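In structure tokens, one chain follows: the form predicted on its own.
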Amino acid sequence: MRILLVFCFALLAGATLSAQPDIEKKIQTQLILAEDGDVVTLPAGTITLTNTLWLDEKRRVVVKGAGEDKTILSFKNQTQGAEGFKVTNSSEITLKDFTIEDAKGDIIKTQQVSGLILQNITARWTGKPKKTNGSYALYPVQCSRVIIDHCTAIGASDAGIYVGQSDSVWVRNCIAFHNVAGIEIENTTNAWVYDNQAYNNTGGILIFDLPDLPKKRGGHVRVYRNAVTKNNFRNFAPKGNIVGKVPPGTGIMVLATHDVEIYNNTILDNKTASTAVISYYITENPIKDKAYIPYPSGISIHDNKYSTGKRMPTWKNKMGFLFWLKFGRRVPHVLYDGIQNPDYLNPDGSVRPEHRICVRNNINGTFANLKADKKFKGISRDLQPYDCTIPQ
């Protein structure tokens, strides 16, 4: 009897393996034929896929697995396409309740989607984090009304959760670790990033505006109630990526964007820069985009909790080594490069209220103006000029 059972299980296993191409074809056919309001159900089990799954020009479609621990889409043997799952030119799309892993490029990419929900999804590269992993685990770009909720991102060589050139975005209740950037909001307007955990990345949360992109200006970003801890992982970004300049040990970094409020976060044990506010000039990359504004403005950092004790800035990054030379193991938690846009100044040299950098009411919130425009000479720790609030 036992031998018969073993034989039967072996037959079932063989049938599952041989049926993989049929499952892949069935899923993609469902995506192609999906009509308004349809639910595409992904079966339980590990499904090996060789080609990108693609949903294009659809409305009100839900793609639903049996659960993150039950439905696993594996692209380890992918031979065609770059992304794992791609959604384009669509509206009111929900992807939920599955794990997706090891795509050649980005794991889930959505472009030109209005009304997007990514919920209860684990997107990961298995094995050790490495530069040959894809850039982004969850990657909405040029989208609007985006909700990323209760998702996990692991192993991205750029950003685990990345939202680019989008508008009206909520990233909440997510976990990001072993990425170069845990969560990145780039050239995106009206974003709320809250109740997330970003740990063991190179940088925890990045809010960037970059040049040479179709959408020129981001801003109006709120970052609150996040746990941003021990983001000291090595930087494994491929050479030339802008995030390759982020020093290991970065908690939150704001680069060249405006109207950002960072508050009620727990920012602990990030060894190089707990919170940094910098201009694009710090990257030392040339700026060819004449419409680009390389300065941060209207930044408010308040009521956050920082760690106590000594930290050791990285020596494997130019910025980190500079911090060590200037501060040793006492790097201030809030760092501002001090490079100001002349257009933001009043005739008396003061900064207009809406463009100020404000830092106040932070627990253990030591501060330094790095005076980068003066070759880091005369660094000031005086917080008084930055004890302010930003007009709403």
Given for the second form:
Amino acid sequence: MRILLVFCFALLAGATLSAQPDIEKKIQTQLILAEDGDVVTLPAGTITLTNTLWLDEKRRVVVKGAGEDKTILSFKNQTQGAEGFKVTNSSEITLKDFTIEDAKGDIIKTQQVSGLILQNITARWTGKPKKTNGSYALYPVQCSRVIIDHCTAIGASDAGIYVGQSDSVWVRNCIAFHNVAGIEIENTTNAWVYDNQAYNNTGGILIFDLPDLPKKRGGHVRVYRNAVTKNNFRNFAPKGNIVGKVPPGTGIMVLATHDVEIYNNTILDNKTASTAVISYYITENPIKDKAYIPYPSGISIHDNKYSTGKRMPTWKNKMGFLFWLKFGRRVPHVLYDGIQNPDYLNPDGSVRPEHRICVRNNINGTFANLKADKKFKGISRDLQPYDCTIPQ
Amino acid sequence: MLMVVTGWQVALPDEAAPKNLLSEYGFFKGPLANMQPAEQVFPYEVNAPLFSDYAEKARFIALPAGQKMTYHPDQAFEFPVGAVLIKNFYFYHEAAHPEKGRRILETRLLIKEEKGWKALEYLWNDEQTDAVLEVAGASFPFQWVDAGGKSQSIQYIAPNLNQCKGCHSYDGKFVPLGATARQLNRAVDASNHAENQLVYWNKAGWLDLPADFDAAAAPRLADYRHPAESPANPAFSDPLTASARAYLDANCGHCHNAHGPASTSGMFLDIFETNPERLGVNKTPVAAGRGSGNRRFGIVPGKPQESILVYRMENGEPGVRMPELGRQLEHREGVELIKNWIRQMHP
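With the form predicted on its own done, generate the form predicted together with the partner chain in the same format.
Below, the chain from earlier opens the complete complex, with every other chain and molecule after it.
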């Protein structure tokens, strides 16, 4: 009897071992052959994969796991491909109900997809956050009509949820922690970021416009009802990447983007810059892209709740150190670098209404114009010139 | 395998079903492994090959009887429906001794259909008598002795059909890569005498070449493997730049151009790019992540060891290495060429 049992067990073990590559091949084959309207089901269990799973040129396909805690796609042993899951040149695609982890590059990358839903997905790097983790956990780029809902992103050495060069995007009900950037919206238009929790990242939510990209201009971004707390994690981004310059202790940062409204957020215990509005000049990177506008404009920050009490800014970053020099342990909540685009001014020197920076009605919100264009001399704490609204 | 093949046929009910065996197409006469082209099948050579872990490639074009390719100066040639591009991947058992025989691993077909190009992948059997259709790709250990006499072993990867398109993509549509004027405009040994490949095909009735075609003035990539024999390139005054740009065009430019999958990066490495910033000179990375290798710019003039481009060419890790697909080993000669090119750039 015992011999029989041992034999059965050996058979079972053998079956499990040899089944692994078969499952990978089966899933990839299903993805290649999926037809309009198909649902591809990922089985429950931990599935070890060696190569990118890839969906290309499909319409109306759903890829569905048995649940975030039941289907786990692990790329710990990945030998091929730069992503975990990739979707390209497709429309009306839904990925949902699974966990996906430890890809060598990005975890889920979608490019040229129109109509994308990512829902109930945990995308993470396991273990301590480190610079050898991949860049992005969830990474739609050059996509339109994107919904990222109830997803969790952990451990990205760049951004947990990163939407780049896209249009019409909702990021909602998501959780991001232990990333360099929790949520980042870059060169993307019409993005709503709401009801998310970004905590224990280096920076919570970043809204960036960068030069040298095919999609030139982001903007029309709404960031509301988010909990952006304790984003004081060390910056573990590899050098060369723009997020490597984000100081630990950053809540929300707007870099060179046009038309951004930040309201009704709770922005608590971010020690260096609870909310920063800055131009690309602050990065000290060269700008050679002639079509690029390096200034933020049309920024409205209102009705947010900030924390009381003292905050010691980081010393591990030039900006953080400068803040400590200027403000000690009481860094203002809303920081504006004050670098003004001369093209945005009226003849009398005032800023044209659509390009204003407006800061009003925030709970506990203190403010400083850093006068970075004047070598940080004559920093102004006066909020009165920024008590405005932006005409719609 | 049977399931896979059946699935594929179901997926394409309105088209000619792919054949299960390579031999069924009749591209070659005699034993398949000898690759003796049949009627309407002829070999082609490229100026600047894509590096694929030191694999050798035997390339052929099959045209339907009485049909021709149409010349285009800077995009892929037009092919008639039914045309097939055939690429066979093999290794000599010992790279320094081709006479000791070779192992053919895979044959990739690009078939021109009404709707566009379709890729098919065939894996050769151990007996080297035939190759079998494979949809989802394959991976197996493979060993050979390299040109330096050193034993090399890799996990050989035959791509799945999506991976084919990972490179063969222009605005999201499947395109051939090697069938361009700049790749094919070269001297070949045609019927035992040297002749321009395109001119020869024109005479043979396989290619529709403009009447005023001038091989010397037409686009041409330098043969980076044999720079000394490569004729002067009208677009680049110095031979090193001509070789380096040809290398980048063939190995990177298919993705890194404004219409390719790497357009997101803003770094364009195709032969037509003239803006130094877009080529990567003092350009910060966009989404490179750890692929930056802690370096700040794509290309730092004069300093190959500070250039991200070189880091990613030298690295073998998935997620860092470039190209993303089709390479595991470092292409030492290619890296050396790009380093030399960057070294002589003026800061």
